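For reference, the chain that follows is the form predicted alone, supplied as structure tokens.
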Amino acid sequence: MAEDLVLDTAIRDWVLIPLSVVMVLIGVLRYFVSKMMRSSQTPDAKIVKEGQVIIRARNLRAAANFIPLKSFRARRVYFSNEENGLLHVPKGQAPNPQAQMFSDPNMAMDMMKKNLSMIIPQTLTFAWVNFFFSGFVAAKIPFPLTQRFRSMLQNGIDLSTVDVSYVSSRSWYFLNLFGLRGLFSLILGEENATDDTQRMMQMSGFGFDPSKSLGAEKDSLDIVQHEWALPKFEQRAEAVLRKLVS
């Protein structure tokens, strides 16, 4: 039988609120520190050109039915020609994003700075929480939960008699670590919000491969079925007018 606990108000004032405020301040500080450490890079002209080609090909697919068939075929050959098409990437000439990253010292240095700006504050904050607030029951969730949430909400408390809805201080730290994206979006803006989940996913990546995007766009453009819509506009307008008049 789970026991109901009466939480002291001092825990709220000296554990729950300070921990939440510190997590928010560290997130904001980490954003500005990473922004200062970020080096200004000149965009690669080849990557910018390939991105513009992809955008133009997508616009052609979206507006394919509003140009004549001859014009559409000429534009599609211009993009997807096997010899000199803009979307065609010859075999063996596709760039290796891993080799490109390790060959560029600035890219590797920026990646290391991003990782350090995430790992060091998290390590220090977790050590601070584990040293000062370990073993505290910091909050209680106002609705019942199943036993599967015990390991997530009661990290650091080895008592099976405590109800699952109680949250330990260490678990409150992890909830703040991965759940403050909405607050950072309001403070720093949607594009500048600090999201540790996305950063952890980016740590295992090795960069963007534009050749795959070019190949995918080429395949999508090749399977487009053209159906010129302009000659049918008069019939459509007549049908709409007949519905309005009748």
Contents of the next structure:
Amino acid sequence: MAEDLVLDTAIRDWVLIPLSVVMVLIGVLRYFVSKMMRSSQTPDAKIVKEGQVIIRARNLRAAANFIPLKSFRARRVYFSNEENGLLHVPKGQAPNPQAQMFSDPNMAMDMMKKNLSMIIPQTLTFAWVNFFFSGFVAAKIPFPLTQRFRSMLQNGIDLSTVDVSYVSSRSWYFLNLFGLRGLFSLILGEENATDDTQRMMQMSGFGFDPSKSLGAEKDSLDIVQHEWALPKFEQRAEAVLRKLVS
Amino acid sequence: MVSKTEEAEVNRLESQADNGGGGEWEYLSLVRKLKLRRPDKVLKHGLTILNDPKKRSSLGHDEWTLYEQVAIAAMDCHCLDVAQDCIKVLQKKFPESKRVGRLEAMLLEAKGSWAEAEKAYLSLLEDNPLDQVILKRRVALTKAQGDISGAIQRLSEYLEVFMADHEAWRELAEIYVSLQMYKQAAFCYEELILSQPMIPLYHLAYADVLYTLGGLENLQTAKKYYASTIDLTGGKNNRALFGVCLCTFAVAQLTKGRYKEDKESPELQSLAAAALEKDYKLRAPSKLSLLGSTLRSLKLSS
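Could the form predicted together with its partner chain be given as well, to go with the form predicted alone?
First the chain shown before, then all remaining chains and molecules of the complex.
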């Protein structure tokens, strides 16, 4: 059935636009609230040190060919020797991060606050949309879709013969949820609390950061072969001077 | 490191502001961005802006940043009352601020009341024990009091935690060189080369330290690093050219011909000598004879 439903322009005026406006306003509100609620985290000394160690180890790996062999070896031992090398993580400590996350009250509180500020407005808005804007077709998606999407996009509409391109306002809500991120970064500047999707991605990769990357650095450092680049420089200097003098 | 275009821009703005052509605010912003230390100019131009209420109000929020910049420049020029006034204004606007607290402690340092400054820094550190700026200011405080070994200790403690801070490594290297602890200085310079391998300054400094340490292996390594400096600067660094000549001479002295001429760069020293002569002819022809006799004594020139 490919007949074209004519949608009332009143839908556009009273559903689509107000929904977008409300979502933008709620996003801005969340941004300011989160700014006020943000406690200044005192960084943990151990974590800072680990971060710096990683940077230094990475520099060592990258520029290893610029320092003499002895110095490189000395540094490699300093980093990766078994008893007290900086990158060496003793076996017992490795599976700690999860426990660490929850035992540290500050961090747990912070995460909870961030989660709440994300979940509550989302839930409320979703409930509001469902309550007020359900049971009718809100918009037409310009490209054709398969029948699989029917349950997802046409939730309030109980007619099974309507083309799947006609969607309910719930899908408009989801579209706005993910799409307004660009708009927010324009209005609010780079760092804003509405970056839900980013934060969701971050949360999954959170706990393991420190000890795993230390282990990874240690392994890559062990692999590095030192090839002193300086003799090559002598020849290049000769070439440079020859050109200069001639 | 400041790039050439930025350097040209700063100089242009400076001359423009000096000759009364306006553009003071751009100059001050650029100086702040590049972290240059030109206290007299900053003080002069900053005060012209701050003392003129019209210009001051046109800055808006940046007014306070300017107050901070002028306060630090005033302390550098030892105009302590100017600094005091700026800090008082900032205090009124931002009571209980850590940035202003830092400025107050710096003023105490400038006045010479070391114990009070130390107390102020320690209280600031209580709130945030990992504040990099405050920790570095404590090192500067110890150094200003003349307690170099204390400064070294504090700096080493700082570097234990913040080991990726290359400015701190540089400061430590310079302190070691001033104390003639060359082996430790060499270590610091190696750290610097590791973090920024393409900056010729560090290669040059490392080569200097190795040459000063002496010993055959160090001299050969030093020669290589002078060569890398020459390469990185396109042959324009006279110090590196001299370094190459001196290293070759020193190596020859040590080995007295027993060691075969290293095949890697047989002509390096003669080329360096030729480049030096060319440069002196261009820039200081009166000293050319002096150069010639020096090189002859090093058996490098005919």
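We call the rigid core the largest set of C-alpha positions that still match within 1.5 Å between the two forms. The structure presented is a predicted model; accordingly, all values stated were derived computationally and were not measured. Positions refer to the first chain, counted from 1.
Peer 1: Does superposing the core leave residue 130 with a CA shift of 2 Å or more between the two forms?
Peer 2: It does not, since the residue 130 C-alpha is displaced less than 2 Å between the two forms after the core fit.
Peer 1: Verify the C-alpha shift of residue 74 between the two forms: is it 2 Å or more after superposing the core?
Peer 2: Comparing forms between the two forms, the residue 74 CA shifts below 2 Å.
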